[in-house]
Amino acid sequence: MFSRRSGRDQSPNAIARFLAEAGPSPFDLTGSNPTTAGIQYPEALVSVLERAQAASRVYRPEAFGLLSAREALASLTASSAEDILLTASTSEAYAFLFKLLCDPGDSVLVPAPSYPLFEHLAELEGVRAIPYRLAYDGAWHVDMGSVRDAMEPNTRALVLVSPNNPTGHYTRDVELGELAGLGVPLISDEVFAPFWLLKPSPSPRAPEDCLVFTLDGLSKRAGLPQLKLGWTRVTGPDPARREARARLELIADTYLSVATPIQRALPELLPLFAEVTAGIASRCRENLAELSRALRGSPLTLLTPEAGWSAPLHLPRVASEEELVLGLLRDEGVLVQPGWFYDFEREPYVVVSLLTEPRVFQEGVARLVGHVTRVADG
């Protein structure tokens, strides 16, 4: 009766079962929702949205999105409005791009570790997601050997996330050049790009001889996941870019999913959210500094992120990842994400959210370090 692609096992894992019985963790270090993390928002936000709502009573659909919104984004991205496509989210942008580039059964390459989204999005489009490796040797980098090994005759695109979630790895120009040389379009997700942790890093320069789709959106920049708006910038050789735009227009016109009020509000919202972006980035940098201090002399190792909202930690191999995470919950009331959630290739790793409210973060990290140290000491 139902399709195979909608039939994923949704049984709760041991961590979810524990939380269902015990209730929320008092020291939750996994939060990624800024609206529950004590982030301050501009007071003008409500009035801007109210004006946009009132002005949206007449509906004039545009497949790529309202020109006024795309022109505002063109100024932000130093590009042309005609090369920008609006979608309801970056997840929808991926779905559109998989429709554009892939036939059923084709494959796309995706990074690992990374947020567990691509496999689901690809499967829903009848596409296979094949992982390639991000490696750490004091700094994160793309393992080009694993990329070449993952390539198949019917690989139609490569996804990169810059900076990556959760590793915080910025794609280097030299890496981007090597990836562009593979001969497939690149999908570059840059939603965390403004949130530098160590030093600002410019977006990698898109190769002129490769078709590149660069994704971004309001969810992270505005710290408001409920304001659904993503955008895709198309760059590359003129013939391929024009063909991609024409086909994307057909796909987007089929759905017309983006709400008019958010499009109308965008030119006023973008300047307002610069303050929110800066506030979130400052929170994450302060928590990263606290984490670094707390880990000194401990058996835990920080795999230093360059940007983003997360920090990956390597734990001593004194117990399985699941045992360590469940022990933290049971004994300390601390919730962290296990490494398998992000497809780390070995264990034990955990990931903590740098977005966490500072007092909760400080106490939670102290408990995390104390617990793992005691377990390591026997």
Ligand SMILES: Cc1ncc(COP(=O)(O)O)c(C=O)c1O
Given for the second form:
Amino acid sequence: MFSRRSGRDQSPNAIARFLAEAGPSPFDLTGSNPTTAGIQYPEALVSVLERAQAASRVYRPEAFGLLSAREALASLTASSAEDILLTASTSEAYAFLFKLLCDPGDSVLVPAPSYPLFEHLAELEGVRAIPYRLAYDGAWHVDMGSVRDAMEPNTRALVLVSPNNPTGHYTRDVELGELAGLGVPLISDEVFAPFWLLKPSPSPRAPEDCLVFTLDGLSKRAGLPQLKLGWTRVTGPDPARREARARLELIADTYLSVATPIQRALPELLPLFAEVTAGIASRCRENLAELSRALRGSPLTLLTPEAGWSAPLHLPRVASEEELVLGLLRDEGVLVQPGWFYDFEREPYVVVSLLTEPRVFQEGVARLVGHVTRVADG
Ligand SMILES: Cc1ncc(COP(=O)(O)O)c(C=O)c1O
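Show the form predicted together with the named molecule, please, because up to now only the form predicted alone has appeared in this conversation.
Shown next: the complete complex, the earlier chain at its head.
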């Protein structure tokens, strides 16, 4: 009765089963929801949204999004409003781009380890997500050999996430150049770009000779996923860019999914968001400093992120990843994300969220280090 693409196994894993029985863990180091993490939001937000709501009684949809909103984003991103498409989230932007570029059965290349939703987003469009390898040798880099091995005749796009979630590394210009030379469009997810941890982000440089779709949105930049707004910037040579825009217009016009009030509010909201970005970035930097301190002299290794909201840790191989994660939950009340969730190629890795409320983070990390050290000492 149902499609194969909606048939994903939804049975809970061992961590979900434990939490369903024992209740939430007191030291949850996996939170990625900024609206419940004690982040300060500007007071003016509510009045701007209310005014925009009141001004939205008449419906005049535009497939790419209201021009006033796209013009505000164009000045933020130093691009032209006609190259910017609004969607209800970056997840929806992926769905639109897969519709634009792929027929059912085609493939897109996605990084691993990275954001776990790609496989699902692709599957729901009848597309196969094929992983290429990000390798770590003191710094993360694209394993170009694995990209070439993963390419198929019907590979239609390559996704890159810069800075990547959860490794927090930027794609280097030289890598971008090589990826642009593959002959397929690039989808560059830059939702974590403003959240640098060590030094200000390098300004991203889209290659000129390749069609590139750059994704961003309010979920991360404004810490407001519930406002449901993402945007895609289309760059690259004509006529491919013009054709991409025309086809995207048709796709977007079929759904018209972005609510009018948020589009109307955007020009006034954008200047307010700098404060939220700065608040989240400073929280993440504070927790990263705490994490580095807590790990000193321990058997855990921090794979220091350059940006983003996460920090990956390599654990000594004294037990399986699942045993370590479940042991932490059971014995310490500490919840961390296992490496397999992001498709790390080896184990044991865990990922902690730098967004966590600092007191919970400090105690949770102390317990994590104590537990792993005791297990390692036998
Ligand atoms: C790399 C990456 N892209 C996109 C998103 C989702 O953003 P949105 O809420 O706009 O769909 C996330 C959310 O965690 C993410 O990690």
